[in-house]
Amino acid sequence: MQLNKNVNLKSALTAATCSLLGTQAKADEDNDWKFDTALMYYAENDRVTATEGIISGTKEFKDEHFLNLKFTIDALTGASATGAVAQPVAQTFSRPSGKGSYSISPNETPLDDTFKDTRVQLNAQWTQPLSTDYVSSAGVHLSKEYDYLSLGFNGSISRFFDRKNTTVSAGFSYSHDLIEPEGGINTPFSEMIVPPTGEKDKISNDDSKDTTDLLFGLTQVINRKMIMQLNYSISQAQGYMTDPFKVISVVGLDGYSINQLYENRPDERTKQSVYWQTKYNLAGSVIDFSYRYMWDDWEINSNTFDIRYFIPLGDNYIEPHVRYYMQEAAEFYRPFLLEGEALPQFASADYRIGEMDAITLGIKYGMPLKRGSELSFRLELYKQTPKNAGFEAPGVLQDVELYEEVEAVIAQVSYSF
C-alpha cells in the first residue's frame, strides 16, 4: 500500500515562498544543521496500524542557500477492506497470492488481515536566491515499497514584489512508479479463484504509473496580522491505478455473494484544485485557515475544510484542530454489481473512492527547551463515515452493514533541534 507516491510539489513551491508565512527552516548563525524529527502512530479501529518515523535536516551554506533532506520510514500491519460486500453467511477469499486463502464470519465487512508493509523514502531538496526578486528549488525523490517503486523530481520558482509582501510562484514534479504486486496484475473482471480449485487469471507481473504536476501560487501579506496564500493545482497520471488487491462481489437479487471480480479502474486521471489559506494573528495568537476544493475527471469532488488555532501559554503553547473532509463518488464506483448485468468498462468497491465524509479533531501541546529546540506532542481523533451513493440493496444486503464507519486514533511526538 503506496501512502505518498508523488512529491509533494506543494511543499516545494511553500518552501521557496514561506519566508513570507514565517515557516521557513532557517539555519543557526553559525550554519549547523537544524534537525525536525517525528514519530507518528496511527491505528484505526479492527483495521490498519502505521507508525511512522521522520528526520528531517536543513542546513543554509551560504546566505538563503538551503539544503533540505528528509528520510521517512513507515511500516504498516494489520487488516485491509478488500471491497467485496459482507454477508449473513461465512464466505472465503484467495490471498494476494493466489496460493493460500481465509475465511470471513457472517455480517462481517470482509478484511485481509495479513496486510503487511514497510516504505522508505528518502527526499532532497535546494532553495536558492537567483536575485533580489527570485527564489529557485529544485529536488528528488525516492520511495520504495516491496512492490512499488517511485522516483520523481520537482522544481519550482518564486518571484517577489512590493517589498517582498507578494509572491507569484509555479512549480511542477514529474513521478514514475512501478508496481510489482504480490500475485501479478490480475486481468480486469477476472474471478477470484479460491485456492486449490485453480489459478488466478493475470495479465503480467507488474506495470507503470507517470503522473505531472504544476502549481501556481500567489502569497499575500495584507497587513501586519494576516497573511493570505491561494493555490491552483493540476495533476495528471497515466498508467496502472487499479488497485490489485481489491475486488467488487457479484450479488444475486437475493443479495447472495455469487462469485468475486478483481476490479478495473481508468489509466489516465486529470485532478485539479483549488487552496485558500489565512493566517490571522490575533493578540499573540494566531489562527491558521484553509479551505481545499478538488475535483477530477473520475467526477470526485472534495471539499476540505481545516483550522488550528495557536495559543501561546507562557513559553509553551497549545495549538487546537479540526479537520472537516466532505467526498462525492467516482464514476464508475459501486458496492457491488448484479447477477446478468453487463460489465461495466470500470468498477470498484474502494470505498475510499465512494461518498463519504470524514472529521478530525486533534490538539497539538509544545513546549520550547534550551538552543533553540523544541518539543511538542499531538493527539488526534479520526471518523471517516462511508455513505450510499444512491444504490439499492438487494435481498439479504438490506441487513448487513454496507457502509461501515471507520475510527483511527492519531499520535505523533516531535522534536526539532
Contents of the next structure:
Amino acid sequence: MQLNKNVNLKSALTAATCSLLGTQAKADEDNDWKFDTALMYYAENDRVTATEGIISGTKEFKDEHFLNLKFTIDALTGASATGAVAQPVAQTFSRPSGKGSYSISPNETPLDDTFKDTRVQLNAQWTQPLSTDYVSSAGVHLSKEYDYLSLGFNGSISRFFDRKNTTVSAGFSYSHDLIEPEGGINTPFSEMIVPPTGEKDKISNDDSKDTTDLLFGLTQVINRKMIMQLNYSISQAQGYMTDPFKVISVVGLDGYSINQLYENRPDERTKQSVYWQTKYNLAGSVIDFSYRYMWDDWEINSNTFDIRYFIPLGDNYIEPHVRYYMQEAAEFYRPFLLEGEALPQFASADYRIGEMDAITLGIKYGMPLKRGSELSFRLELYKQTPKNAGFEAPGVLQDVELYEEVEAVIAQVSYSF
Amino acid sequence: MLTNFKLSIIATSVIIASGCSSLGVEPWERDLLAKKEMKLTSSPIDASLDDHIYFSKEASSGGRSFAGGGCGCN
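To test you: the structure above is the form predicted alone. What is the structure of the form predicted in complex with the partner chain?
Next comes the full complex, this chain leading.
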C-alpha cells in the first residue's frame, strides 16, 4: 500500500515536472527523477513562526549530466524586534505602513506583530563534466515575496587532480534584489510619527541591492576514512541594506525614550570567509566537523563551529548536532542614541548585527525505506544570547532588559524517494 | 636562533611534503568515501533550510557555499 503511494506520488511529480519542462515522461527510463522533500516548522517564543516546504528533484540525463529543480515555499507570521528599547512604562508605536499603531507593556522588548509574508523560490541547476578532469555547473534562482524580489545566477568549475583525490574549484554568483517595503524607503533617521498620520517621511517607494560572490575551494581526500574541504569566499553587496522596519530609540540621560528614528546602514558591504570542513569515518559512524571565520568591512567578525555525528542503528541512523556561533557587533551598531548627541552617519539597533552568541542543539533520526526512499525527522533548539558590546545604559535603561534572549524550536520531516 | 628557526621551517615543510605524497586513495579504496553520509553535504535540504534560518537571524552567511542575496528582514 505504502509502496503504491510512493510510486504514485513519484509518477505524479515526474509528470508535473516533465510538463513544466515540456518533455515526455518515460516510465521505463533508467535514470528516473529523484526527489528530496521536506517540511520545516520554526517557532520562536512569542516572536516569529515560519513554515517552509521544499521539493527538490534531480535527474541524471546521461553520464553525470544532472538537472536539479527546487521549489521552496515559506510562510512567516508573528512579531519581530523593532530595535526600540524596553521602558519601565507602556509605549506606543506606529506600524511601518504609517497607518495604525500598537502598544507595548512596561519592561517588554518592543516587537511589531504585523509580520506576515509568503515567499516562493525557484532554483534550477545544471551540472555536467566538461572532460575527465573538469566538471562545471550553472544555475539560476528566483525568489518572490510580497515586498521583495531576488533574481540571480551562478556558475562554477571544478578540476580534479591526483586520481580525483584533489578537487580545486572556483565559482561566482550574482544576485539582483528589489525591495518595495510597506511604508516605503524611509528618509534615514526620520522620526517615527506617533500617533500615525498616514504620512511618512520617505525618499522613495522601492530600492535595490546587487550582490556578487566569488568562492574558491580545495577538497582533499586524506585517506580511505577522511575527506577535507577548505573554502575562501568573498561577497560584495551594493545598494539598500537598511532594514526599513527597524528603528533606534533616542533616550534622555534619565533613560526615558524621547522618540524613535528609522535606522540607516551603509550601502556597501564586503564579507569574506574561510570555511574548513572535515569528515571522518569512525568504524561506520561519521564525524562531520566544520569551522567558519567570517569578517567584513562593517567590522562584524564571527566564528561558527558545527559538529554532527552520524551513528548507524541497524538500518536506521541517528545524528546529534551541535552548532556554536559567536559574532561581534557592527561598527555602527548602537542599542540606543543619546539625546543631544550628534547623529552618526550610520546607526542600527538591530540585535542581529550586535554582539551575540548562539547555540543550536539538534537530533535527526533517519529510516531508509524500500526502493531507496528515506524518511527522517529532525528536532533542533536554537538559542540566541545578545550581549552588551560595551554600551553604558543611562537611568531607567539599567532596569530593563536591553539584550533579550531569543529561543526557537525547529522541527522538520524529510522524505526522499 | 635564526638558523634554528629556518631549520624548523625546512623540517616542517619536508614533513608536510612527505605527508602530502601519501594523501589520497586508489579508486578501489573509495568504498567508505562513496557512502552518502561521507558526502561533504550529505543532506542538501537540511543545509538549505539551515542557511535560510541563520541568514535571517545572524549577520553571517555563506562559507560552505555562496552567501547570496535575499532580504532576511524579519
